[in-house]
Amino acid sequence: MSLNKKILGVIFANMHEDVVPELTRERTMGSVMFGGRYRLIDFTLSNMANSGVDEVGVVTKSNYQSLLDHLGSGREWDMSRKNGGLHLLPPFSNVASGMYRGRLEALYGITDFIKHSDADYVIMSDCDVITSLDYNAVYNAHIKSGADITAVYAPCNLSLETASHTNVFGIDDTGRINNVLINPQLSGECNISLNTYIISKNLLLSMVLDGAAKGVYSFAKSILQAKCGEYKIMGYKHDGYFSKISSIKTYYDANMALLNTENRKNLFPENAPVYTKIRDNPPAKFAIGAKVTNSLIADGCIIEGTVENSILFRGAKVGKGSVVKNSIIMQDTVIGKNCSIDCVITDKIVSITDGKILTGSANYPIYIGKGAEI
């Protein structure tokens, strides 16, 4: 796939970190590690890959270094290169700007970059959203509409939790948006947002620099609310598979959907992979005894127990005699002998000694954080 237009990608690192606040006390919402190998930044980075978007910025704000250390040069994803490629955009990029608010603040702190790059069009993602997209149609659709901006939504039954941190749309006919609730109390059928967006550059910095002399720094209140009469705003409707973290419980069950062979199949389409950074792991070592039922099993791991509906990351251990049910064991956590684990998110580097039982549910799983000894 390649868009046959120059379009830059802008991705947000840091975005939507307080709906997660255990997983991102020590790292960026794009560091977040999901489904056995990836981070969330995977997902979006090699959707813009695989559409050939080959000049990407990635805006962080704070606890940026893991993101830095996964994203590395960009060689896994083909953005190692002497014209455009992968860039890491840290705060205070532009000496004018502070400490980022909002999506406009983040903008203008990066304005050089964008002004600097050949591109026509810009796409803009969050890491908050897991899913297999194909910019190409999204560009398509914004050039044959004409539109300002076109945004990518998806059809959801919203319930009222993921609704406090989710904007929805109102679509009229034509497929333009005539409404932008942000942060709703309410539920059923609605049109989400997927934080996704595509403009001309020109409109973009145009937009950036009047917020930032007006003092706003939202881009869903100043931009898609305030003036959806005003902007063209089309929507982009997005069929396929996605899963959407709006707290802890929405990144357990989007990473125990993963146990579901169709949901792999559409997050992991054959034409459109997902990259990551490459660990040189041994494979994963089954002992004599061990049981591994409907489980995604990382490679480094090494397993003597028993494992059922769980996923773990590399290098995670577990004892002999000790069941692991229903719980994501995250990088390098070591789970002892004749230890009962249901329900629980490990964070990295967790130990948890022989004997303990740990059990929550899959409204309420248990987190242990990063580095915790049990």
Given for the second form:
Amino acid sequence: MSLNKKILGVIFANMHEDVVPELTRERTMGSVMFGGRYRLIDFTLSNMANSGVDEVGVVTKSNYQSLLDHLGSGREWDMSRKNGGLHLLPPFSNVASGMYRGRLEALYGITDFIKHSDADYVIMSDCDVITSLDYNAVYNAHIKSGADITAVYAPCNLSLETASHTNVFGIDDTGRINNVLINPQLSGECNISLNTYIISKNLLLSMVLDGAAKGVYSFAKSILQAKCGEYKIMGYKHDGYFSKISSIKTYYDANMALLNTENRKNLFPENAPVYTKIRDNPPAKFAIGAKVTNSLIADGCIIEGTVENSILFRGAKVGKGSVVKNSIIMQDTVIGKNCSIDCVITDKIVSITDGKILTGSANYPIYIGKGAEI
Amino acid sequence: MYTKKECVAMLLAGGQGSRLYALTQDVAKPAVPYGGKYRIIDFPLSNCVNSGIDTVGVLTQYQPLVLNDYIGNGQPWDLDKQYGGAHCLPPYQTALGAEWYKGTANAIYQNIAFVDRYNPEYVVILSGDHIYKMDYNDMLQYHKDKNADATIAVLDVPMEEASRFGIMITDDDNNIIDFEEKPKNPRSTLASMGIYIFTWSKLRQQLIDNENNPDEDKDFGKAIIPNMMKAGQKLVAYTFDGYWKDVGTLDSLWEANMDLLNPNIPIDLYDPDWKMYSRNPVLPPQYLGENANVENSMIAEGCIIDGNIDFSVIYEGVTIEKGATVTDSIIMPGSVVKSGATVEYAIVGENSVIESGAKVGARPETVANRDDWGIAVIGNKITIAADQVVGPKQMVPDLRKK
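Okay, that was the form predicted on its own. Show me the form predicted in complex with its partner chain next.
Starting with the chain above, the whole complex follows.
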């Protein structure tokens, strides 16, 4: 699986956090919980690990305590290495771009890190797309086409609401990107950017330094959009299953999509496991009278009630007589007895006391913040 | 300069576990799965870490591949250390030749050099055959308070069971005055749990003397303990009153798993203050389908469940198809129970397949003569053909001596 050429991975942990402000109030986009036992960054980082990208920098700027705690030394991704491995890159106080405004500026802040790597290419990715992607294939396409930049995209039926947080590519017959729309007002079948790019290290460095000199900071605006005539920017079509988080609604839908067996098979293929932090929870326990259908249940859950069409994270508890439907119950949330919970997202360590009735709607799930007691 | 360690643990993990038959064909007993995601050895290892003992020698001999791989550098138990940590200690060759571990005492004797590296005051000897949660530190404190040379953990068992154990006879002050291995007419109900704390200097000498005496068994129960008693050294019993289970037989392994489902039995794996650690599989959460019907059970990650499960322990990566029924059973990692198959009162080993319509095991009340009934056992990587019937007490493959 390992790549012939050394590739440096760069993950932007904070990008897009404005699309789910509830979930990112106390954490980065990369550390938003997903799928019963994961955080969003697990998918990108596991893709890198599974593709043999074993030197990765994670760029972050704020709210990063949970991210640092989650990633630790990178051991769970086999990235606790003497050479390469995982590097956490919080802002550098005495670099002008400490609190960066865009991807170019963020990269400017880690210029030394990029320079120091002996990789020839850089893969950049955000944490808002959940997919299983082999970067070897992207790299091979990049080399074959002789592109300056290869951008990963996927065809998608876009709604007006999600389009406002999405970049759309126009692609010619040769696969070259000839038009870039940033957060456009349109809907229908589009080729949307999955915010994953491969580019040679030297070209990237020259773009970053040039951008800093000219005071531009957005990679999408100042490089992809402004220079798609000048640079050869090729699209790489990703056919596999993916979901993209662009609102609390799409976050909810992306979780619920995992209840579909086909989707799970695509996201968790046997040869590309998704790694995450280990918590050493015992197996889930189902008591007398438990009734659980069409749900994802993580280790450490104790279920005495009824659970339908829901996702329960590690250590969640559902008391006797309670009914949980169409909900996302995050880590260590405790639901008491005789509660009725429908279309609710509870953040970590929420406590819902006996007899409570909470009903949201599938197009507007109720969100309950971390540590709340109801 | 490293400081010395106060207490080092030596974990006897070389046992074959021959009475687990098919389950220990290719793994040592301590590596047998238990409790949905653990292996038996996770219990003594986690107990060590939770008791603050950070140096553990794991003595391996029988089928060590899985066990060595499982323990690795000890990282899952926080036992990867610059100084100390977990070390697998297989038998080795010396200038004088090579020999297997000839017994529990000889296994420690051959590793005196390992223990000496840490220059400990005390050594705790553990075995990889038991399920229990115990603070060895409390026992060590007792050993120190009593100024003992050896402390043996004992469990007060019912009189009718006492003849199955090594029994300690004590005076009013918990001093051990006699010891009987599986006595017909027990004089006490204090059963040895196979957990010993020794003052290292005393044990070290006993091991050397034992080795130099060709007529003696190289065993703690048969030689070291009686010899220490004869020499007038101070041996005390430390009474433990928690849950403890020897999982040396198929029945006791099955029971110990079922105990986890019984709220009246005090083995709590969910206690955040005494976590059990293990090497975790990398699998997504378990999925329970539209037709799933699961009660009174424990299920681990990566399982896909669409059938009926009651009173069962299901390990990671197991598939139970729609219309399959699993009751009062243990299904070990990676196995598949296909639609219409029934598994009752059974242990299914790792990566086995129970095809559609097959029937494994039966409820006790279906058998006229109770002696004909027992747990059905399917070994590792076995396929039970469609509509095949494996009766109660049967084993596939059958490794019992006829």
